[in-house]
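We begin with a single chain expressed as structure tokens, specifically the form predicted on its own.
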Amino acid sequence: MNNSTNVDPSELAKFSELAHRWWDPNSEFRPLHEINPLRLSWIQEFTRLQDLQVLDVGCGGGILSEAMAREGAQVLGIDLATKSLRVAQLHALESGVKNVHYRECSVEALATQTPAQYDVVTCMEMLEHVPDFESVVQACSRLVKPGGWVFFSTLNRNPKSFLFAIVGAEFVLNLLPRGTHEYQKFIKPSELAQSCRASRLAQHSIRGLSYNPLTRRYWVSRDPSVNYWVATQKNAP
């Protein structure tokens, strides 16, 4: 797929309409605010962030980007949603976080410009929103240095995931706006693993993200049947 076409305009429009609410912890982005400490701790299980060059792919309003910058990383967040990036830039300015920067470009385009420039690449809650997830995986691999880490999170494709991530989260519990996810874009762990292997990314760990609607608590689990996270490392040439 052409680098410039690996984007769904309806997905960009969806997040652009909500851009002004990215940093409201009680908004539609509440789940991201609640899981962000878990995401950050999980990444730090594999690598320190202090003084590293980090790329956050599909950064949105910068929730994870800014958190990694606060840990001492030099962070570049990229996205194709202009309004979300403006919100991210403004929040970083207001918060005084100087070691995070944002750029409007695709991961494929950046991979042709600055290959092997990053110690860590994160691509969280993004793969299920693009037409060709394998193109994104390949680009992430090109951008990370040999021995560097690439972290992915996405949604499994199975009946349980449809029930929990779409019916439950969007229609019953109203955790997410209706239409946030499209089931056909969900990715089985085996499909992501195959794409990682083809891109010289060795999978080190797979974890699930679980949620209890009664206690409203998220936790990292060993159940990847709905949301799951994958830690990979770039093989040496």
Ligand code: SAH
Given for the second form:
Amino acid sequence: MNNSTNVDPSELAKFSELAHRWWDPNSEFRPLHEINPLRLSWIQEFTRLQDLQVLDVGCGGGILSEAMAREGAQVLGIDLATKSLRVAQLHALESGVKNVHYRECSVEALATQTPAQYDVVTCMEMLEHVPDFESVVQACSRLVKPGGWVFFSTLNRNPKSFLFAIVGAEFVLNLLPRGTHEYQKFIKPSELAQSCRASRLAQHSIRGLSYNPLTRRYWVSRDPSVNYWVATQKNAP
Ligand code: SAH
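Now that we've seen the form predicted on its own, could you pull up the form predicted in complex with this ligand?
Time for the whole complex; same chain goes first.
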């Protein structure tokens, strides 16, 4: 798949429409704000961020990009939703975080421009929004330096994830707008693992993100049946 076609314009439109709400912790993006400290500390279990070159793929409004920059990383966030990138840029400016930059660029295009440039690549909650997730995995692998870390998070595909991530989150609890996720784009851990192997990314750890709707608390678990996170490391040449 070539660089310009691995994008679903209706996906970008969904995020652009909500762009002004990225930094409202009570908006549709509330789940991302709530899980952000959890994923930041999970990443830091594997690598420090201070002074590293970090790429955040599908950065949206920059919730994770900015948090990693606050930890001392030099961060580039990329996305294809223009409005979200403007919001991200403005927020960084307002909060005085200087070591984060944003660019409208596909991950595949960046991989041809600047291969093996990053110590850490994060690609969170993005793979389930693209037509060809394997092309994104491959590009992330090209962008990271040998020995560097690539972190993915996405949604599993099974009856439970349909029930929790779509019926529960979009229709019962109203955590996310209806239509945020399409079941057929969800990715089984085995499919992601295969794609990582093919791209010379060694999988070190898989974790699940669990949620209790009564207490409204998220926690990192060993159950990857709905939302899951994968830590991978690029093989040395
Ligand atoms: N990674 C961020 C945002 C997740 S929301 C976070 O976890 O906080 C999914 C993001 O993927 C949106 O910002 C959307 O614009 C972006 N996206 C969807 N398709 C994309 C594509 N083909 N290339 C780059 N970004 C894409």
